[in-house]
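The chain below stands alone and is given in structure tokens; this is the form predicted on its own.
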Amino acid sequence: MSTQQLPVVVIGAGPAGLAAATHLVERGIEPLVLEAGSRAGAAVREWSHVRLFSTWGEVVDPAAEKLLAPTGWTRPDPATYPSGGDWAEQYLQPLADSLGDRVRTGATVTGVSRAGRDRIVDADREQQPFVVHVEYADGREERVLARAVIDASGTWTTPSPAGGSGLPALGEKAAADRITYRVPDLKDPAVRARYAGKRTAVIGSGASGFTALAYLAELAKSEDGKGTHAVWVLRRGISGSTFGGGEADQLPARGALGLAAKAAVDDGYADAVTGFRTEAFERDGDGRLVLVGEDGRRLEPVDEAIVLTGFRPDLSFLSEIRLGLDERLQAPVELAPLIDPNQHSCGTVYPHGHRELSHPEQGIYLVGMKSYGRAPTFLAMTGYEQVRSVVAAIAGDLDSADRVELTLPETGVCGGAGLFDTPDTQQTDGGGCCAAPEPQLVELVAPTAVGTAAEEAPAGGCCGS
């Protein structure tokens, strides 16, 4: 069998992976989707309680909709906002079902290489097919040969730690019983009881952090949640861009999410600690957690910690592949400047496709959330356009592959994201492009509450939405 007759292996049956498989089928190329979870969209299902800030109209791939149409599937109202659970059940699972046995679940990819060639060997390298090592849930192992590999495995399984240096804080692993790295589902009675009436540190300043703050504030207002309080731990200071673009965000629910977090602070349900980079987790005499900063500051004890500092790609199973990755973001070299949060946070990402996603090892592509490496703010529509271009390139249709068109909604925030503070910049109350002030400890209780936009908006956002 020639290499061209082999399937294209797609790693991950999430939104980008299933879209890639759909585009392959559309072009007459056989895909094999390998999903580590027991069902399609396994990672999405783990945040099923979180509502996306993108509408149904923005999270359904056009090619997938065409594939689903003969099955009688109809897209939900494109103007409404699905939860993660809705997305998985009403779109991802039907799409996986329509692909049939091209999707294998319980299949964990443990390695990718060139057949008979480790990463050192040059001889005839490009002529060899890829070999993908798979471990199944029942203990079986298999080697699958592939003409190309599309890695859409995402970053969900590798959350970043609380430590300000990018490494786990001292004592972080030992405090695992009181730390979660996901937005908790407070509608689950057992989870709700864990946080009700407790003091919880929320570490992180992105959409997930906003969501956790809003959820905890909602709990604090309820009958069974009296005494619930959040301590919002930020590595940066407070500036006009801290809460996102608000009403200037072209994704209204994303803007409202930041306003909901601001309301949690304004209404006294959360205090903010700024310029705090966590060095250690210690225990007080009652077993509660004491966060210690790199500058020696010690926060008041908390009962729980929710660490939402982003995600990072798992590159361990690609160790025998020659990847070209940016040294900071761990994203493809050509893509990294377009998404670097050190430079911008506007949400406008230049159109990009197979060329920006290519590597020295021809025929392998990292797509979807994983393509962004450690950069945040990935949107599903970005992934769908990525895989359309990549599949066209694999099919040899470079005209289509290079015709990349993508317009993303503005966040309402421009300028650098301020991943590291500039000490001498001034604080501002306006929305826009201001860096943060010198690190300080503040308690925010503003005199005015946020408007109804935050109260009426969907409940949250998500990575990969």
Ligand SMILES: Cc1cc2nc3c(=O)[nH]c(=O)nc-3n(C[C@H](O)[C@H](O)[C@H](O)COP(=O)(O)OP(=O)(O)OC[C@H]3O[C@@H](n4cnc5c(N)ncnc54)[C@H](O)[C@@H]3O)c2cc1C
The other form holds:
Amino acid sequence: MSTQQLPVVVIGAGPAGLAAATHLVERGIEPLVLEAGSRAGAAVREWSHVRLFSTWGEVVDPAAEKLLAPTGWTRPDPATYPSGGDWAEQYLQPLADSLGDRVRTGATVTGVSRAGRDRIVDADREQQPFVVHVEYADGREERVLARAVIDASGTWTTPSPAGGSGLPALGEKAAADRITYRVPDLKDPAVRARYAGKRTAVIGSGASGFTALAYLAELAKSEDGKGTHAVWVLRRGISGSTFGGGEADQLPARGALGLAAKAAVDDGYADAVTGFRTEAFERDGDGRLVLVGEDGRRLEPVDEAIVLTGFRPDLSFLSEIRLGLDERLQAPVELAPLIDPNQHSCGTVYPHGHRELSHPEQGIYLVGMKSYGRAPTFLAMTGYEQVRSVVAAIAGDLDSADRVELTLPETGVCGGAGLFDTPDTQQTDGGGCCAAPEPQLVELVAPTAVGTAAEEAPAGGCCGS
Ligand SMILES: Cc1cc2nc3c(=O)[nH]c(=O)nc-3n(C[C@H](O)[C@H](O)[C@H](O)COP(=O)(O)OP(=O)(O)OC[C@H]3O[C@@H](n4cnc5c(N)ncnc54)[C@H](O)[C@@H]3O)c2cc1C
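Switch over from the form predicted on its own to the form predicted in complex with the ligand, please.
Below, the chain from earlier opens the complete complex, with every other chain and molecule after it.
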């Protein structure tokens, strides 16, 4: 069988993986989707209780909608906001069902390589098919040959630790009984009891951190949650951008998350501890957690800690593949500069596709949440455009592959992350480039325009650089 007749293996049946499979089917290329979980959308299901800040209209892939239409599927009201559970049950599962046995669940990819060629060997490497090692839930193993590989395995399984240096803090592993790396589901009575009336540290300042603070404040306001209090641990100082873009965010529900977090602090349900890099978790006499900072500060004991410091990609099963990844973000080198939080927080990302997602190893692509590596601000609609372009490239349709189009809603805050322990000045002075103009929806053009934008923008300025 020639390599061209082999399937394209898609790792992960999440939003990006299922969209990739849909585009492959549309182009008459056989996909084989391997999903470690027992059902499609396994990662999304683990945050079933969290409401998305994107509407249905922004998280349904157009090609998937076409594939689903003949099955009698109707898209929920595009202006409403699904929860993770809705997204999995009402879209991802029906989509996986419509792909049939092209989707295998309980199938964990444990390795990807070139058949008969380890990472070193050049000899007619590109002519060899990929070999994908799979371990099934029943313990069986299999080698699957593939003409190309699309890794859409996300980053959900590899959350970042609490340690201020990117490493687990001392004692963090030993304190696992009192630490979670997920937004808690306070509707679950057992989980609610764990946090009700307790003092909880929330470490992290992204959308998930905001969500956890808002949830704990709601609990504190409730009858059975009296005395609930959060300690919000931030590596940076508090500034205009700390709570996100608020009303300036073109995803109002995303902006509202930051405002809810701000209200939790303003209303006294949470204290913010700034410039704190967790170095160690110690225990007091009652077994409660004491967070110790790199600067020697010791916080008052807490009962629980919620660590929401982002995610990072699992590259362990790609060790035999020649990837081109940025040293900071562990994202493809061409994409990294467009999403680097040291430079950007606007949420605007120039349209990118197969070229930015390519590696020295031809025929393998990291897409979806995983393509962003450690960078935040990934949106599902970015993943949908990525896989449309990647599949067009695999099909040899470079015209379509290169015609990347994407208009992303801006966050309303700009400029880079800056130095960790100094609030980014331009925000607080109220002047700054971001506070001024009402953000306009940016009509994004092909990369060539990037140069000019950067030149025009003031140093350290908005969006352009
Ligand atoms: C709490 C939360 C809220 C979010 N809200 C929004 C929002 O409102 N709007 C928005 O646009 N984006 C949002 N995102 C970001 C993003 O769109 C989602 O994370 C989305 O699920 C990413 O899709 P994905 O397919 O790239 O990865 P995932 O959904 O993580 O899917 C990857 C799949 O791969 C499987 N897998 C992992 N490893 C392997 C392996 N070795 N072998 C086989 N299978 C494997 C996993 O089980 C999983 O099912 C949110 C993310 C989180 C965490």
